[in-house]
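The form predicted alone is given below as one chain in structure tokens.
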Amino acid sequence: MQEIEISQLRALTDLIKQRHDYDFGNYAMSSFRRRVQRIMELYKFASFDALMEKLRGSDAKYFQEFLSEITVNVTEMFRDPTFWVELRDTILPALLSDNKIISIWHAGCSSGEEVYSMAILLKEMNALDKVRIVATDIDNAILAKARDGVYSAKNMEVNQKNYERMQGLYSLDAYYKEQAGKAYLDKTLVKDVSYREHNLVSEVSFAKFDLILCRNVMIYFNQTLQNQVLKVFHESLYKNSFLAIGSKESLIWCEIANKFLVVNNEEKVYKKVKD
């Protein structure tokens, strides 16, 4: 398939823009011109000009479609499980010191697997009734999915893994059922969550928070877009509280780098010193 050109995306965004009123054009261009390429096969689209007269039209299943392709994430319970480890036994411990309830947002949660591992952890630590948890995402359909809480069992061995070098208390077995080839979760792990859609990239601040996590998601946004979303997270977080990026992402050459304190360099968490 011959690659598409720069030309070609940017009016593809701006198509996006005026008939569906999501603002692509300050995505990383490189991984959104991959995302589109393996949409044209998936659909198998003989041509560019035919992708765009599909979003020219008034099929909103498949423009609900088109979304999910273009900002899936993927995602497993405990990633990095260092990191983890620094949540439960540093950053939910200072947290929980200091208030009788906390807050936390996971800002793109794609499929839901970020939110369990955090409600798995509080449960653990015995303050799971302690936090508010808002889970957000762009795709209205992939929070469906981490509603359901409902995933293929053969991902369950790469999580378990991932438990297991977090040290979690018990076996991870311990909080799903497995049937006809699915791991059905704990739905009471997340009866209190609340799942919303939320566009990081045209939205403002709606919350204060203690913890917001958004880890790799940024990877995939210019330095312009980057630097707007960093911006929306120093807002909603409250004064000494914390934020979580990807391992391949960082604050320090963003305009407000000087309003955070770095925490741990490795793990990729900062405190917010400065309003």
Contents of the next structure:
Amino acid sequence: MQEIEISQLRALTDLIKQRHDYDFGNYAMSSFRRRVQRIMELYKFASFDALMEKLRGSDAKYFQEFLSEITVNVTEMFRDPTFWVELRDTILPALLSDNKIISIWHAGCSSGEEVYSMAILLKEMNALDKVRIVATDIDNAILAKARDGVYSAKNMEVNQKNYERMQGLYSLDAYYKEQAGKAYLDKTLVKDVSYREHNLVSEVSFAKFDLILCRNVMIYFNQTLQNQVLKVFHESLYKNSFLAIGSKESLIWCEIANKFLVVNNEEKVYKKVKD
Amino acid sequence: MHNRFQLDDHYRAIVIGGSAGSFQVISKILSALPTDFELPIAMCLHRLRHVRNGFVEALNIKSTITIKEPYDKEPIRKGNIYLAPANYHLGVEIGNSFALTTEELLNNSRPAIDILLASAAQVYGKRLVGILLSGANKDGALGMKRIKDRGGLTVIQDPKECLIDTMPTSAQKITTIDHSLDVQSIIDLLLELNYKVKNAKDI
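Please move on to the form predicted together with the partner chain, as the form predicted alone is already shown.
Below is the entire complex, every chain and molecule, led by the chain shown above.
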């Protein structure tokens, strides 16, 4: 298949902004191109113009499907086990030491594996009832999936291995039931989690948190948008509270990097030190 | 001397892909480069998804230039060698920086060679050199085609010399390969490239 040109991608992001009020103009174009190409193959569009035509219409249901495919929803439970060890042994104990309720925001929670991981970790720390969790994503459909906690059983092997590497207390299958190729996570784990639609690109801070996890989300944004989103996180954090990003992400090229201090460089945990 | 391959002097970056049987090859290449090698090199080598540490360290034992696993949006600088990190795809982004992603596996791989090669071809066009080494699947073939389609230079390890030749022969099947070379000749080509690029700049 012919590769999509940058000028075409610009026309596409302009159209989506105009017709559907979502702004992908500052997404990283190398991956955005692949997502668009993937959608064209998935829905068998004969040409780029055919895709444009479809999006020019006001078919809200189709746009929801487009949105679910354009965003990347590939994740694991306990991705980077050493990161979860850092949370369990250092970050969370520090936050919980004041014996007050702490708040955590999973920004770009996707299908919810990270939220379930957090709930399991907190449960094993006897702290699940001391934490208020908010999980957000741009895609309403994936939020429904995050709430359900039903995953393909074949993914559980990787999840189990990650759980073992972070030395969880039990075995991961203590938290789910398997049936007909699906793993059903124990929903009581996330019964108090607030799942809500939120677009990091266009929306502002809505609350203050002690810990924000936004791992492998900003990698889909260009530097301009990363700067903008970091400002939202900065505004959404109490002073001396924490931001965790993906292990191969860095704040050093961001404008307000100096308002954060690296707490753990290997696991990419930062502390907000300046207002 | 320095004209065996009749290379142009307009190249700005090199991308290398490899899989099964490529570790020794890449080590040999890296040990033969001068420390002032000019062009940035980005490598995507198939590796274990859940082992974050150890691989770049193993390559660095032999390499004359310290190899780094880039962060997302890290600027691509001349004189540097980069390696795709475990469990991330590595791409080249507009504005001459790297972009990492956690997209689906491609060709059963993350990092996938096709993603690095095709995205680099988009940014560098004819100023890109693509090198594909020994490997057991077809990852990288489409990427080599993208490089050729945009006017870049395509080089494969001579299938006869490869431990497993599926990767270079898959590329041969779908695009024009400018040079099919044994390891020593790949090194010679890189040295000639370095000579040409450096001298073009001095004029």
